[in-house]
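The form predicted alone is given below as one chain in structure tokens.
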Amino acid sequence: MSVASPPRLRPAPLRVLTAVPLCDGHDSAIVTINLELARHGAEVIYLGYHQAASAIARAAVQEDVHAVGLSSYNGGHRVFFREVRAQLRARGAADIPIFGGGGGTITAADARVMQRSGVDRIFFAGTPLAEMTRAITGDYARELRPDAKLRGDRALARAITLAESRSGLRPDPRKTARQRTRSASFVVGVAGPGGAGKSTLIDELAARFLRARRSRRLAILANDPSHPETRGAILGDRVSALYAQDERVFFRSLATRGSLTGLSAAAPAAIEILRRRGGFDLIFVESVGVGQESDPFRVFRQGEKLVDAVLFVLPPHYGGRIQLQKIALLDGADLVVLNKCDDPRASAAKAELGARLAANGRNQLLHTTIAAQHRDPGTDALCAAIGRLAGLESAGGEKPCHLCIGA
């Protein structure tokens, strides 16, 4: 009788998440160092300019990650670091060291108060920039190991580290199926080209959800792409995620780490787990941007799909009608978006792409929208879509999405 191998694990790169405080819009700096991070292998999650200390904090937990960095250029850095480690410790992340600079505004004497308050290193002015490097990768990288004590997001975060550790990733179908009668979690795959706006549109569907279920919680997937050579990434949606910055979301960015589905190989036992451990109403998962023949979420392959619907994205730009006859995913999607209709090309677009969606046949209806305005009504028909779908319409007794836009 053989007895089954343990699955293999693979090395797992260096995650670092970096910001810069509030009221602070310098961040040439922290961009410059991402890049370089990026370049030498690590998994860079940017989380953007003038963020305060709890969202920090709350990102630095779902996106379980090895170390933060900071980056104060507009003084206040004693207070703002300082409560950056006590939110950490809040959240039961004491562990998670922070590390950053500022130019010339922090002295070395404001140094040694932040480290004596739990910063872990303070690079100065100066300082060579393969210098930084050597040390953020090589002093911070460590196994992240299953601990039964985390709870709650950090639990979930470190349940999805532990899944992309591991290859093979093919959950048992017949498992999965008896999880997903237990589940009430809608999952939404979304896809299509790099600047078609994904991440905005997102999030706006997220506020909207907020508004209306306000007791409820959603999560975000979003797979970014890793560097073929270097195996670094730079997942920057969350910079995008404005309204997202919520207790009541769980965000966490994948790599792709050599998969070259337009989703991290992770990515469907990470699906199954925020399925079965979250508790989520709905739960996004954005593709990495999308090729012609792209099929991220298995809508054309035998068996189940990876989600419940796929929700497609197109910018006016894309390039005229034979473009669209080569787009295979226009044939299976459950959802069409034509976005960024504040473009002259637009109209063009909506009535090409209309007819590419009328010959399918499969009575598919086209959303125009406008993400980038908050109070757009193409996202909020949509958004009253998804809610049919996912049947949110009428649980709890709470007002359907669409009608939340007017509170």
Given for the second form:
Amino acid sequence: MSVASPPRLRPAPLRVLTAVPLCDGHDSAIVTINLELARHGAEVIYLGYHQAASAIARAAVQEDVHAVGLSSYNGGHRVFFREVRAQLRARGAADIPIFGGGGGTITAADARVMQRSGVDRIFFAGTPLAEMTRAITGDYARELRPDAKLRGDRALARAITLAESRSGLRPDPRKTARQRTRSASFVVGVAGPGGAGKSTLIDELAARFLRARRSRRLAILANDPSHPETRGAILGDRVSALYAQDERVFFRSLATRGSLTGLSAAAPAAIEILRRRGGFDLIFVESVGVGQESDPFRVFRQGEKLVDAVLFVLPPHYGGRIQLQKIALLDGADLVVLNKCDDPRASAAKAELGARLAANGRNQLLHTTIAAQHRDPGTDALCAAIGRLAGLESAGGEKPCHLCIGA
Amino acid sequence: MNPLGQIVSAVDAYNAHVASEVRRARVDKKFAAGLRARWKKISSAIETTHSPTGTPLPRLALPATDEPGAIAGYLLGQGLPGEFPFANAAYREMYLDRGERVGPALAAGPSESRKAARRPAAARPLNSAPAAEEPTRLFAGLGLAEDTNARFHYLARHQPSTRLSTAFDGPTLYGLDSDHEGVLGKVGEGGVALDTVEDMERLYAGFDLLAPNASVSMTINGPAPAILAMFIAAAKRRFGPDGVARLRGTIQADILKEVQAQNEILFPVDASLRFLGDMIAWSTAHLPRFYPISISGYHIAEAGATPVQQAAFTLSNGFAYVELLRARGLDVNAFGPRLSFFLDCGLDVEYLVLGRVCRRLWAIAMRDVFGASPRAQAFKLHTQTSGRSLIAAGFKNNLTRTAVELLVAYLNASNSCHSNSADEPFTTPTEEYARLASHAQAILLEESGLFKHTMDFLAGSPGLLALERTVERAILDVFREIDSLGGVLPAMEHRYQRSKIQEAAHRYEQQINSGERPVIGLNRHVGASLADARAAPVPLARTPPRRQRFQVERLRAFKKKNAPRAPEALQRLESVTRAGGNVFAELLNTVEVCSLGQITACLTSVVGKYRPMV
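Same protein, different state: after the form predicted alone, show the form predicted together with its partner chain.
To see the whole picture, the full complex is given below, headed by that same chain.
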């Protein structure tokens, strides 16, 4: 970090990763516990059900969590918890404690075996919710400090954690994003109203990227709102990430922690950290669902633009032409995407949106996608457009963007 | 208007019709005389039986009235057992002692009986089929196929009929092979490991699946088409191709509730529904005695839904399937009778009437909105006692909980019931508790006099009728909400059902936490019962690692043996899937040489994966 001013200290919220093991869909208990933890001010990064040990350990490292919580009801817990422990150790994260529960399926005898293999704590059937919440928020909260021994994704994740706890720091506003570093990373800011399909679109773009390029990585910074009163948050973007759960993706969830810009106050610093670290061809920054006046990526503030390109996503049900006029970011977006084009309202929306963009006179290209559809050609075309903007297309430029090969 | 909107209107219209007929019965003398004459005929046809102590009892309990309005209210509002709108029962007789039965004049007129007699056995009319059916079902699945097979043989010793209700392990439920990376510890846990058609042969070995009193039920959803294809392929190997049409059973295959609650879905929703439609279309034509879907509220309730939500989501899912199948060009009267339902029964008071209300709403909608014939109007209900209500603390109390729930399930005229084992909070049921669960049913149906002498013994009490009306209204309110979101599928995309279920689950836990919802042994009368929660006072049914490795070796041998033929079979499956052909028909070939995991991977390559929701 290039920042010299003393950090503004505030107690960082507890960050917990929760998940349900592979081949297990019993998420009722963990969803309830997620809600309770968030209600008590924790940031819960929820990975979802049917999750492999490797995906859990990868997420724990990238999210730099205080603890990992696993809810297992389908048996095989002795082996599975041990595997998560081993995966964490292999990633230099043996210090992240694992807790878990599984109603009556995890017995005291199991728990003894599991504790010997490095599991911190098992909550038995009948443990009151309040007791569980108290134990988790009490036992695992601690300050995460700089640690020169950390390597790889762990070091990267810790740098972002530190940026989060010192939020309010801002990169030098006199330099634009491209001038600040000479990193090859191309940063795409993704904004749009809630329900537009931003997460799905990013995941599908990631899938195409991963298929096409064997060597380099990409990063995703997913911003989600904190609750204004409890300060807790459930960061669930990983749940629907099918393809971004990959060793070649660095995925980090950021809670806004009171920031009203649509991004965490630490997002600029996190972007900067990712750029500097290098090795990322593309960095996607997903804002929270934005309102009409929002400008999360500072497009309209001279010289302060946070990203290299802004991708604005809209669903066909945005509420009519008048609403469209009010969306400021449509004037500043480099790529405009009308998603969910299998909706019957899509053709009318396409015409309205096309007219709106034509009036801008900025040659903004309108993309139409059905991101949720397997191998959607519209998403292929969008991927190619991003590839051109990012300078990732193959020499000659005639061939299809190599991001999309094999899609 | 969406079908759910139409259904709400149809129910309102039907209720208004009943009310107006009741009024007419009170003023229209001719109408009243007709009703009285019919009532007299019905009443006089009811035979008398005797309790073991000699007390005479009617075989059917009817309201004690001869007031025409009350008669009209009963006949139209509830219907005789087996008659529209089926509030009392889907069939004319259930659970009664064999041997002495009411004559056929009661429910079906003579002309209908004659017609029925000409129908093939597989398409018997509603009112005659289940009289000889044993309602008891016991769910089993543990270890490898031969372990579950041994459990089936053990359980079958205690049952007059062969009812093989099968649970699968996690990898199978997610369409993965036992040698898939990271799943070894899950192989054979919580259900049977099933990778290939050869495992399927082992699973039901030694049972005559073509016997009239045999049926198989398979609790699997995402990979259901491949699993049913293996079942058929295994049956062909054993009984020859002609046996297939005689197979009886049910496969769960309910994709919508997977998205809403249970989370075992492999492919995107539209692709999953297409594969399901292919399977139902094939089954309707070739498996006349098989239920190719069990539309399930059980998992919706287990995930936290209230009884009203369970009923509303299950029924609305059912209507969504009807629409989808009709949109494929299938005839509602062909597939309608092959739809079956599966509900949870817990201790909340609404469960006293849930089955009754569901049968009534289903019948009205099927008749008045979808134009279905009587056989497609009957809501055939399997009930399972609530797993969620069972707790580890003081676990023997679970015997009582299950017994009470079972009583409530039979009061709802469930066509079949599964009673949970008291040790389920800890483990796949051990033999001891599986036997106790089975005996609970025998005690209720055979030993006690509650169900065996008189049909509808406790139906129609003032409390139940008041509750029925309230629950029905609440279900219709949920229908309206789903309708306002554009129907079941759009509501699902908006996470409507999931978020409602999650809210209810959270509230339930908070109520237990605060003591507002008493749970004996947990927040009341605790005593020493919490010790159970840690000690697991039963021997645990777990699959030893060497058995898990054995399954993997066996699977690898199968793959090696079929390596020359598998690629071509998968290629064919892929092209049929791409070309929009009937995937199920092709799966019947694929399963001969391919494992479940190979099939899942092949289909995923064409249609993609399901993208989960929080």
